[in-house]
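Below, in structure tokens: the form predicted alone, a single chain.
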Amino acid sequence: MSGAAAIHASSWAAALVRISPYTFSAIGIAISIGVSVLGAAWGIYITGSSLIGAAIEAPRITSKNLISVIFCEAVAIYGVIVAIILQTKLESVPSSKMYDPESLRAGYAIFASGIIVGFANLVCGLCVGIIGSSCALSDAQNSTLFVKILVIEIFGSALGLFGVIVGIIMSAQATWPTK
């Protein structure tokens, strides 16, 4: 029996339960903003390089195709907004209640919310960047395609908003124990 108890004490579940819920919360908040900014940067890189290349052939596309870069930047703003919302969910808890199930649930809820928002915005940034790239290249060839592809880019940008909505709903589960 002591061997089974020793195995249980060194399991991943036992290790995760011993990590402070505030640590999980801080990691979730950092992932929310960090991965969202990564998605925005990646999308801007994809869109910007195609925009510059296509603008050599057709300089008229430069100003109106900057909307794609703005959509990518909105992805980073989504991450900042959710990070601020998640930060406001943190409350001080007495050390005697630090590892109560309610504290663990709150820490895990903020952690999960940050992961969902961060990775949803990463994929959204890539999506908007790829569509923005194709929009710039298509617009350089045929200017009538700009509005049609812009509508598709708006739908791609909605992916980030879905992640924000799900993250906010999940963070509503974060209630810390009262003192």
The other form holds:
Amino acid sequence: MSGAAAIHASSWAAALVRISPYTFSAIGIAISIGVSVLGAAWGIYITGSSLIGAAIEAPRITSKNLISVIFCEAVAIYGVIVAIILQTKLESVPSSKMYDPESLRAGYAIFASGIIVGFANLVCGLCVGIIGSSCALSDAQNSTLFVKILVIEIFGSALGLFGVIVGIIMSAQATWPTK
Amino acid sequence: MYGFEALTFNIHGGYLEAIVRGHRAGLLTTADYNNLCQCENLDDIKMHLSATKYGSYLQNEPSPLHTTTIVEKCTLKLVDDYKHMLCQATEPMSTFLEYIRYGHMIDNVVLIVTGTLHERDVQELLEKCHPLGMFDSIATLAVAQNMRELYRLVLVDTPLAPYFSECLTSEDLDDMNIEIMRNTLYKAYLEDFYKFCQKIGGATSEIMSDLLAFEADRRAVNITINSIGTELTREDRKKLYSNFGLLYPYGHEELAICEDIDQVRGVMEKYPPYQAIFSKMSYGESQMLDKAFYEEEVRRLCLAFEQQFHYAVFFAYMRLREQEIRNLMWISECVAQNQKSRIHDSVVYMF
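Output the form predicted together with its partner chain next; the form predicted alone has already been displayed.
Okay, now the whole complex, with that chain kicking things off.
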């Protein structure tokens, strides 16, 4: 209630509450795509450098091990999809209603959704990248190991998917106040 | 930070680590050694080796092969691999790879100085030097008369300069002093390498500490056994032991006063890792000790490959290749001299 806001007029709570919900939403969308791509890129270089070096002595591993790179890339795609979904949730509200609890809630929901997706994809990309690097090196020595390590990678890439699911559920209830 | 090296190691080291693991896959296995042991002459050995990674190095050699040619060409492969990795490495990996050479430099220095003492020709000695340990002014070593001159003329410009602080004397070089010089230099080198690995931290420092500690302990035992019955005093002997490792400091105290092999065995059996080595030999026998130490070293080096994202795989690969070249030399010598029954005395199998 705006009465409650007036009581805390000179506290940190008041400062936070007076930041525009659009700021939080925009930062959430930026984090969702930016940090996801960071995770994907980190994973790709970890696995790519090992793959290139190992393929010199064992050229047969190159085509199969591109799957690791594809799993890392999928993480970036999740980030893009969620960012697109989140930006469709942004609506204009009249300035009188901009600091209503309803619209603050919508702003925070989009922010949280962005953080969830971004950081889940960051660690997922890292995980898949490190496993992919070990997979390439093991495949070069003993080709029966590839499929078994791929199973580990599949479990790792499920982490990003969990983040996307929760993020989409969060953003589904980001309803701005009607005019 | 230990445990999180996987996040950043591959930026600089990922490609080279994958290359060195590819080289490791090319090391000879027990099946290859069995084939080589069945050979009748050196041409058979050359034919079997042409199916391995050594093929391109041996194929142009003319037919009456010598064992020294085989060893030389195989060492050439080792040097090529090393140089390829060194030129692509960045700090701190490049410093780490340089440290691997210093041991060979020390051996080359001692080789030339000893050879000059025994009036050998410098060119002949230079050909016998290990290629990994060559440096620019190495031929000038033949001119020096005592250690101070050795240092001032040649070694002050090499990476070995800091290791000389403990052995700068004006005494003339004779066989005993040269051996003492070799061991003092090697002690300083091992301690320096150990400190460097501790500074790198993480998995590298853990694995290299283990490997270097074993090396230090092995040298301590060899110094003890070789100096039994010579004029080396106990204090001098103790000064040659490195100040790290499983045996430091109490084992060194006990080893310094040993006067025969059974006393050495008594000291070493108190340490569980070495007890396993010494229990393989019966009393009074010391010829098998070298082979037992080599086998233990190879076992530890192979274990270094079990972990990813550290530098010790490079050290392990170089050492395993050197062991393989020693094996090939022994097999070639046995085959050339028709002593095939003794082949299995000294071949250390790796995989």
